[in-house]
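Starting off, we have a lone chain in the form predicted on its own, written out as structure tokens.
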Amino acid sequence: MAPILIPLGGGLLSFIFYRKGFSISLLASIVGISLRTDGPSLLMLLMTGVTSITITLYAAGYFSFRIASPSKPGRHERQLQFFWPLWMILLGSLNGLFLAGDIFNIYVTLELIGLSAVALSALSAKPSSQIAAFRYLLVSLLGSLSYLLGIAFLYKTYALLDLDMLRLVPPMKGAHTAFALMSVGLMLKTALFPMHFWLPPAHANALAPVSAILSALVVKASFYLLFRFWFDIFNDLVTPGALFVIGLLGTGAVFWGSIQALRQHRMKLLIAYSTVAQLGYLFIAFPLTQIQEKLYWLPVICMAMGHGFAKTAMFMASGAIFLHVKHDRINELTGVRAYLPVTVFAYTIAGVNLMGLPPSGGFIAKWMLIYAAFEMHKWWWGIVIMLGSLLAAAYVYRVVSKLYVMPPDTIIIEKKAHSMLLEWPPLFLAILSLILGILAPYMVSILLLSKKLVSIGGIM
């Protein structure tokens, strides 16, 4: 229970002793844990733990920079006061979701994640962020309602909620309705095309640390549940037709998200739409999954972890650039690398993962999916993945080309003093996303773990 109770307790203490919020949150993020879990959930916990530490460090530098600014005194202090407790509640809920052993406990953690994520997305207090947060709230509640109705049908059918026991029961008539309702609810929360409309404005208008949290962790949690239900808990209910439809929706996400990213004029909106596109690859994996022990998790985990690290680095980099330039208009970012070289380099390295170049986690995931597509004589999915990678290269280049170009008449903005916490956390995560493919053999070993007691020190 430590991964759940420690962050939740940290959230309460951060609210009471808000001036010590950073110290409490950092301690809650790195404390050692003892847990009972299996391979896939352990890797998701590892991703959450590593990402949470870097987000906590970056947030400290981000708010310190904003508080030091003479504009709007008191506003940023209030944001910081509520950020730490909400962030710790969300982190504890994420850990609880990955460790939950029954369907209803998962619902409770989903609700806590959703409510804290909505509050965090509205923290900037801008009208645009508040409208986006309200839309996010409505979609989140709709998804939760659909999931809860699925639980009701499931309990009526089996009188069971335990995940291990649900694996063993034979399919019954009411189970199909429950499975469909729960799947739709999780797809809404994951922002699968065409149910993605709430994601870009919510992610783009939030504060930079919050955007990183939403893109890297929150949508991954609901996707993790969806994939686990389809290929672990309720595998007997899945049909080839349903897998094909999910693949089509993933294809729509890849193309629509990429095209919209190419059309954006703001850096954060481009990154947000790229999240829609990158999530599409995770759903293209559905019709390409081959049940072989637990190795069917490998491309999905590589994609989820690589995207989580890279997207966190990108939102962090965009936040640092915004703090210095006071805007994120892409066409006006020429020459930024002159005074933020580490930040620009981190953004570039993170883009390598989105493009799927070796040795990144994105490369390993896409390579495995393309290989499976041609091996299973479903080559059209492989073509989609390759075209999507080309589009990803185009929207990554669109930003990078501006950041590095230095026209002769470029006005160099004097670099403002800031903490290294604004630069080094995104660089660390960007490099981690780049070398993730090299770590794939170790991930295979973890995925093959049976459900047993695993002790981890100094991770979460």
Contents of the next structure:
Amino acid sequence: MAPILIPLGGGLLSFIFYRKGFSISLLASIVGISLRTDGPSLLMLLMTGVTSITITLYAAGYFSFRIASPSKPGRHERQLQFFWPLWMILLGSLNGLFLAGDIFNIYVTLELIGLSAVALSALSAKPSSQIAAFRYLLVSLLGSLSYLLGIAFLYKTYALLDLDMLRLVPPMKGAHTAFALMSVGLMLKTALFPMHFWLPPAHANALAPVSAILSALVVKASFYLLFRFWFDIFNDLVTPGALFVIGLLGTGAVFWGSIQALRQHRMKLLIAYSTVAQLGYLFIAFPLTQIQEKLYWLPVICMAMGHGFAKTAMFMASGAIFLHVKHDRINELTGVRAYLPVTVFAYTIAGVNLMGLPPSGGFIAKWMLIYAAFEMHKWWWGIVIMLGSLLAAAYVYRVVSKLYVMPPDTIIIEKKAHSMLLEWPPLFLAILSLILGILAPYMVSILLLSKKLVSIGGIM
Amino acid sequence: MITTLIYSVTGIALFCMGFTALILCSHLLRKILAINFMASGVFLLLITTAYSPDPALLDPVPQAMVLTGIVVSVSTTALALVLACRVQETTGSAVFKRLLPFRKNKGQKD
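Having seen the form predicted on its own, I'd like the form predicted together with the partner chain now, please.
Whole complex next, starting from this chain.
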């Protein structure tokens, strides 16, 4: 019960704060642990809350199905026993990261996220997943150490840790090094091309609910920080050249990720590579962001939310298919729709978001980015986004066509009894990602709240 | 001044040495050690920012940060060691190069 109540309570609390424009400031402390929220972080919290509730429900169904038909006696009970505490730690630290008010607390929450995510991805007993988890751990540690080195430089320069105060300081000599180190660390954690090599094996070899968590939430956390640092806090240090390079890396990610996704034989690897590609769009948004506009967060938040919902739905659907068919080789998935119609439908709708068809969240984000690209006379980014969507359509259809087509000699296996929890959560999230475009006005009104900062301060 | 400079430069040198070893060494245990080296380098750099010639003016914030960092580093090392043991148990090898055949799986097994 607790796993459902905690995210629910968290979401409720953030909304109470949102409605009242709450502001607690115990101590205007320079040294202390402070929690803050504003528009973007509220939206990220909301995304985390919604996704985590559905993942929790799905995981309950997933594990009960596996325990009922175990591949090895006792294995799934053990996985279940470790899954819940790790997932709750991860969820708590994700919320902590979106609320953290100073760069050192962000480091601590990043480490907590990394550790629990690695432990979760190692839950599956396959040797390949253990190796992938180890690589993931090394990369995650490398990223956070680079970030910590950045903090050391930053503290040497300004003797400040608080985000709000760092926003006001003038650019100084050491700050560039610090900024570069922190950015590289976070990019490594966000799996920006060409630092994405660890992501596909780690995400594809994990258990289905874990893959959903890693792909939807964990990479978004470090991306959110990166965007916040680049445009909210250290914007004085950002140069057009740096933005161009980031956009170029994002382009690389879109093409490389999509082409690799097209070449995969396994459904989960295809979805994992599509994560690499979709993260690329988030970075193409960097050169197209104009901070003089009030809503410069909207495209990335739309993209992140849409991708988070859709990717969770896809991994959940692939997990449900895997449980029935016992493999996830794409070429042998013909006729799955005959016995898993809801799951296949959820997968398809989630694919619509990845392609960026209206009225999905992906469509709104891509539309705004393309619009900005032509308005700013940087049309080449717009073309990259369009080509990327075309490639996305290709790899989505590659699976969907197999799922729907029924050659005459298809063997239709009998549908195994399973709980509703395996079918409906992915469909719910897929539909949410589809109507996100219609919900965009509400997102705008939450984003515009940024003036009323909520903050709770305390002494370390 | 010169003391803090020596410490800072040593810290950065440790970080770079650790980074090189992390990339070049293939054994899992060496990789874990390399990460620990890097962490020590960062802590050394961080703790020198607390220095002040007047003992009354020592900055407590970096000390608190380094303490937290050490706690984090101990727990990450523990997790890394457990994972390395599991890799060794399941595959019979703890050298990254020899793990290559295990990285791929055909998508049939659990």
